[in-house]
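The chain below stands alone, shown as structure tokens; this is the form predicted on its own.
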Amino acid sequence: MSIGHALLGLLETGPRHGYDLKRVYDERFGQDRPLAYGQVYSTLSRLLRNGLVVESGIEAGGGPERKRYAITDAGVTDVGAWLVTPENPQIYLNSALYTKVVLALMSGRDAEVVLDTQRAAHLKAMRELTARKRDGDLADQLICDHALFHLEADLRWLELTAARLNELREQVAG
């Protein structure tokens, strides 16, 4: 995800200082990977340099003064274009898991162990996500559903590969 575009989108709701942008970003999108303050300020610096934000004042507080940033018309146009640009589908044609299965077969190791170990790891992650989803708000539920659907697809692949393991073993040996 583009951090710059996310910050621009947050600035569309009104001017904010970097600390506030980080807080709102972390609440909405960064539960598992919060932004570092340095990343916020370096991104704001780049957005400022590119004319997508402007400084819109300084807030005095209990600590150092805080610069407020506001989105420019160019920033609104930029974030609008980003919102309607489709993300590239994640196509996993170079899968580490597939590589492990083939290498296990090539070396005479038990590829079923590789598949079973991975299946167990996926099921554990799915249980954890399901618990988080159950206890979470709508945002957590939606992000957990996204992750769960990807894990379900991986599990289908694991089952398909396990069912075709003998055929793959013959091809790898040949």
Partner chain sequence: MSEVLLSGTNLGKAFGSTPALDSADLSVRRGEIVAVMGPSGSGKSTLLHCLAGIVTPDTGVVLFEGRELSSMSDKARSALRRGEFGFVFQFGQLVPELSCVENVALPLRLGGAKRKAAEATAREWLARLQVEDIAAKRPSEVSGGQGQRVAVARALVTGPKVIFADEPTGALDSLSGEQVMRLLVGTAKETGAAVVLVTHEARVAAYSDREVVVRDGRTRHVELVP
The other form holds:
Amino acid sequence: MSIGHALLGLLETGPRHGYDLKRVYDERFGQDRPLAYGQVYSTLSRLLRNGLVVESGIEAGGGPERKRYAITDAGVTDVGAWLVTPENPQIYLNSALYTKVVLALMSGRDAEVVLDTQRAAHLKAMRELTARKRDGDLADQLICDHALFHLEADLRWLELTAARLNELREQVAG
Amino acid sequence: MSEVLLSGTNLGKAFGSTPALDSADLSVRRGEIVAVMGPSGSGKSTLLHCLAGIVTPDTGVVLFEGRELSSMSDKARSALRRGEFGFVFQFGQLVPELSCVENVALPLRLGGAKRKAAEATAREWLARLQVEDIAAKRPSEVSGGQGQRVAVARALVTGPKVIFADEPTGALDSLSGEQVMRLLVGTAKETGAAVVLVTHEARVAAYSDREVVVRDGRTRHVELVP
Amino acid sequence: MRAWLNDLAIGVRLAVGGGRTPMARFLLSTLGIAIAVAVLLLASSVSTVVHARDSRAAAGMADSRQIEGVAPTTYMPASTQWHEIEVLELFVAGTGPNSPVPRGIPRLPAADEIYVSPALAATLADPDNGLLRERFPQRIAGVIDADTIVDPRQHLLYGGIGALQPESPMLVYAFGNAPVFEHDMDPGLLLLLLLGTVALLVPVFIFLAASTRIAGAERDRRLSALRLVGADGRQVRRIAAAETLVSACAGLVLGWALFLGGRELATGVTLMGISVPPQDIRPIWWLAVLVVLAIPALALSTAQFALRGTIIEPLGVVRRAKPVRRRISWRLAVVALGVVLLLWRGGVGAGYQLWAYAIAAGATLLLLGVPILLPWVVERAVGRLRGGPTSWQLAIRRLQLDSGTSARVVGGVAVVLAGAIALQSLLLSEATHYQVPTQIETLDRSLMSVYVEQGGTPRAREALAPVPGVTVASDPRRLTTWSADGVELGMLVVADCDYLVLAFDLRDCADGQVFRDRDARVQEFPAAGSRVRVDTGADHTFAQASEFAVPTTARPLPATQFDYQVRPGDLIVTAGALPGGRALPAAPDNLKVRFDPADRDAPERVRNALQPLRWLTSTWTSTHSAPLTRNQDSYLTIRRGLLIGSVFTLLLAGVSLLVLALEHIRERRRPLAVLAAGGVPGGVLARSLLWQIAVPIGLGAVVAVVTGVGLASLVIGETLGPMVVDWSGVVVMTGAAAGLGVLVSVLTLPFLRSATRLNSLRTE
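Next up, the form predicted in complex with its partner chain. The previous block was the form predicted on its own.
Below is the entire complex, every chain and molecule, led by the chain shown above.
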């Protein structure tokens, strides 16, 4: 997730102060992790350097926090290109969990317990997301669903692994 | 936590030489939503059928409010299904000849209620599940999601203590599935009905208060250390 | 009680659920039951019809036993003919004020009056029938009450006796109180009647049973859905019962409507020479009550019987046992019991009524054996079949999976077939037993015979003289001959040239010639060159005789239409060739009339000319049949009834086959649509459906032929003489059954096409 592109996209709707940008970003995308103030300004200065934004004016009172930024044509092109560039699919293995399962099998412990515990934890997280989804607005629902689907994918891996434990046990033993 | 409403202990069931359940345990408290999870063929549906008194287990005991189901007569069990239990299955539980409102009114009528009164109540439930506009249609004329909401209305119409839901969203797309689950869980919570929810989908199970996993006919209970 | 009513209400609601599919199901079974009800009502009306006919016939009967103080009515029957129609003329005249009046007319007609039956009135009123109107110059005084006429088609008139007085009239002292003789039916005929009833009604009941089992799988699913929401086992059975009752009752109502409506059409229908007034077609009250009670009861019991092996569970239908292979034992037991009854025959010989009942009971069991055995036969037969083209494979696999439905479908047709074959064989064999002429000879249609009462010939000839386009000749005389030593020999035919010209078209006939009707197969009489003595007297006393030397040569007669007066091998002598021939007494009273066969009205003109002679003459043209004995007559009546019934039953079987085939398609809509969606051509599906009907029908035909012939041979046994199997009839009937199957398959094609449209894939 590129914060620079996100800020550029927000600027496309009109020039804004840096503080404004942080507020809008947090509102829309920052549920999990609000932006640090410094991060906004370092990102903006990088964009400024690359000619994607320009300072469009300083309000009375001075100070960097009162600067207004506007997007350049290059910036608009850049946002457009970013939007149509697919995200690199993450080939992701929960290596810690895999390590745990293998270690459990190697040490003769019940690997199913590892999986069951993990499932319970996952479901707990999913339950919380579901509860939040139930009370939230559409944006909340969409974001929660995204997380839910990811967690579900993990759970499916857990189920498949559970079904293959015997096979894995033999391999580990052999 | 409140008292146990329904419990199955050491349940075993074999169909011919194929074992479906092998010492499974499950208890459901009043108003609780329990997800029964597990891969297909693990015996979770059989567990539900045993708990609901549809199938008599070979071994073990099912107690509902302290009464043992297997010792009850068919008549008594039918009355239980009619009054205390509600059912929502994947599909096909609606009677195709009857309109939606008649389907919902059916358990009341089987219990001896008059047609008008039964259908008035049925209409209220359809409205509660936001499908009052299809009351006069037949199940074959409504969408899958609408059909399941009618099924939920029918499950709730007698004010049951337990709703047995077997893959209630199995034949639906994600969005309709969400809606059905939301309404099912929401209305169950409002009426204080417990739900036994059989599903293999984690997202559906996430609507529960608690989950039980069935694997190879056995239940696995996991308590997370908080 | 409330709960009961509630359950019944739910069942009713399910039965008439509306929506296309449930409605179609409801209509199919209702129609099926209705047809069965109508047929049963018709069957239970038969004896009323017969009784009404008998009592009407008795009403017209004249009683000539003398009654003191009653001035008798002079009564003289005569008849005439209008084209194919027989007109019975009853001439009556009172001899006193209390002379009896025939039933149906208010008073005795005056000399110039006639009363006519409704049918005759209608014929007379037809403007095309002017010639007939001319025949009856009398005033039509009124129409005879239809209730006193045996057959609504009967042409009958009562006329007054006028100037022409009968020489020896019948004196009638009463009409319509002649005793009707009740007599036990000939056991052979009773057997035929019982067997016929059995053969006709067994398919009706089979059809009835099949109708109530329409859409069994669907019903099972529906009932299990009810179980899920908490209907207990008994409730479900009550609901199923209510469902069946609805179609049974609707079927009853529709059946009555069909029966009453069809009855009104009866007036316009003449089947095999019989027509019946609608008001006569009235079921015997207790049989009607039986039908009304038995149909719902039967429907209920079949529906409950169909549920016997199943436990309707909330999750669906659980067969109590795995689908076991059909067992042969009890099926064979039914057949065996039938055979035993047929062999035992009540322990008495033919000629006892118990004999007939025992055989009928055995035959019933044997016929029931057809639908009972058929599922087993089909199952075993298709069980081993493999391979073949796709359509064949689809059909056979389907039959292997569930042969019961198809076998039930075909069972009805097979019973009809078996019954028809058995009946046909029995009829043929009994026909030889009762020596009923199986064929009616057709004569030369341009030749008419006129029979004249003693002494009427000159008047008849006089009457015929002015009729244009006809030639008249007297019949030949047949004279007795005997040998020189007094042994009576055969007959010698003495004919006028007029006759020979008329009958044999001999243009150059001259008196004095001798002819021979040559036929190599018979011995000629009298033999050429022999001498015989011929009786030439008027009184047949051999008082007057002449010696006749048979010429060695005689002109051959040309081949011609069959003539009863001249038989093959006969010698025909003109009067001039016989010594003393010219002095023979007057020619016989009977005349032959020849006219142009193209002139349709010629015979009517002849009859018009003869009409003033009334009972003195009678004519006949085309047909001849010898008078029948009472048993022969009953035999013919029963045979007619059976043939009419067979037509009905075959139609019923066809309808049932169609109904069940459609039902089959409807029930298997989805699999069929899946196959079509998967690219299986429609033709293959159609052929596979055809095979699914054809294979069981083929097997059914085999079972039916074996059963039918077997049944006939068992029934006929040794008592009724040699058995005659009408193999061509068997072929025709089997062909008709097969044709019925094909026809039904063809009729189902449009439904198959609509079923395989892809939207059938959509479900709830």
